[in-house]
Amino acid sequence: MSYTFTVSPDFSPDHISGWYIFNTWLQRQTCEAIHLEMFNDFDELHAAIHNDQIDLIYANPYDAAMLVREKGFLPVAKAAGESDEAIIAVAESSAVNAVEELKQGVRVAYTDDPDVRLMGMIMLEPADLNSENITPVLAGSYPVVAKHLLKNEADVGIFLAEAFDDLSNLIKNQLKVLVRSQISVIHHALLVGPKFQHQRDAMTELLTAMHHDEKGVAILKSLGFSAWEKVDDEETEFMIDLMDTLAT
């Protein structure tokens, strides 16, 4: 039997390549015939879930409270000291240096990654802004958020804080951060759904050991991570329900 894995869409580009190591490691650790399935946009990988064809996900918090209550998936493990945050940006040339300052109608570069969009959305409460009141602007990519603003077709753009620090220095020196988050407890993990589920213990055990084997450790390195580290069911779902919160 095959399974079908992927990674959230909102990974870093430089990490494609490690990602692809990884599911060939993966493979050969577990005995089991995985595919790795790259989606370009979260649109492609709603519909994929939707249709019950992924079995192991690297998935961002947004989804991972969806795969869990409605897909019964589990948690395996996420990356160790690693969260997600969110960052405020403007161009270094903007007048604003505090969200305080933004106004009504304010053209907001976002991309569809619903975590960092809700995050980044909270925000911008000091503002008084919300969907209702400012002028969105979608971007593929959180390269391309970053060059609406320095094109002055975007007034402020939201980042998942990771892309925004693997951004060249060329371009994070034309940016202007107004605020970084720092909830520190939402972060990605790996998860498997039912049907792979029978190897959850053995994934778990073999991912936290990674960091202690030289080939493991480049694995590692070519994803970005240092270590991976066990993630269970209670801390799963508090960060679900703290997700929940952060939506109402």
Second form
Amino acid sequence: MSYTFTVSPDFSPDHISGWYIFNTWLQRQTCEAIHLEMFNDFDELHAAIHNDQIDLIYANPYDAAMLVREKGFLPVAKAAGESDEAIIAVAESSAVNAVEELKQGVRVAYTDDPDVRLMGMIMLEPADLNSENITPVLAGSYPVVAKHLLKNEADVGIFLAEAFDDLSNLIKNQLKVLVRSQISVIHHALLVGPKFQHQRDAMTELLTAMHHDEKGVAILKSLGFSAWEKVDDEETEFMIDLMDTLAT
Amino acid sequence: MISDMQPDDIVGDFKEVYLQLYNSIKRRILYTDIETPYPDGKLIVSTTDLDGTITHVNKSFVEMSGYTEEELIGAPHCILRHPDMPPAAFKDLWNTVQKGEKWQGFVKNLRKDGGFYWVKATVIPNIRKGSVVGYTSVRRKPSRKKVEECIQLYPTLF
Ligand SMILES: Cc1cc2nc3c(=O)[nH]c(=O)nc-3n(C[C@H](O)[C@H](O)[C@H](O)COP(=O)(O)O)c2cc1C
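Alongside the form predicted alone that was just displayed, please also present the structure of the form predicted in complex with its partner chain.
And the full complex, kicking off with our chain again.
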């Protein structure tokens, strides 16, 4: 029996080889055949989830909600100390200095990353903006969101905070942050699907001990974090409830 | 439990009123005209049990309410009840969540220091293994235009 593992397409391109190394390590540790399948975008990922083709996933919070509530997935671990936050930014040259100054019809650049868009739209609400009265500018990645702002093809951009922080200084210096979210409890998580749940406890043990040995530390580094931390059912349920309140 | 507000805790000139809470107890409320602006980028989160007793608060809740976490856990959620809020709003809140649905509304909340802050609140039932085990409210920064509308509307709902 072979299992399919995937990573939410919003991962940083710098970490792609890290996920392949992690998958190799995971196969050795669990003695299971696990195939890592990377999808180009959320549409492809959602189609695969819909067809029950995924057994393990490093999921973004939005997909985690659906996977746990509708597809019987269970949480295993998350990146220690990390949370998903969003940033609202404009070009440094923009006359706008606060979200409240934005007007209806404003051109908003964002990616297809659903949880970041959700958090971002909530931060635009104080200006009475919603998906019906903005002009959307869909971008393929966060550097492209930045580019739209710099070329004046969009007035305001919604970024995953981590992706914003990873932009080059040259680009960041030409951008102005209006708001950075401080939500803390929304995060990516590694989830196991119904067919892989026999390995859940073993995986929790393996992952949470990973930062204790040298090899593990090196792999974690290539994923961009320092350790895995156990996530229990209630923590995930709470995060999903919270996402639910944000969804309207 | 919920105790009367004390003049020593209040910052600024205050008015006094007695509010009937839970249809039984009376609480002395001391309140001022001082507004604390909603902090950008934050969510104010609390969870209650089925009776509306607070079981969890996040850091932003503690900061905005002016109470300590110890004072909040175990207190009824009407500890934040501001006299300018029409009772019909909370009746609607409870009717909605007890039907298992999501409630959304603009709420003026009372701080321990007598001041107030406006929020846009969303309250949902927490469903675990098919049963409702409590309720969670997540507040976000409201638009000023919506708050102005509520300032006009709410006095007409008493
Ligand atoms: C999850 C949850 C959150 C609530 N948050 C507030 C709040 O922030 N402020 C408030 O005045 N009432 C809040 N309420 C409603 C109170 O329970 C209460 O109904 C209200 O303060 C009016 O008091 P009364 O019902 O005793 O008249 C909340 C209720 C629930 C279930």
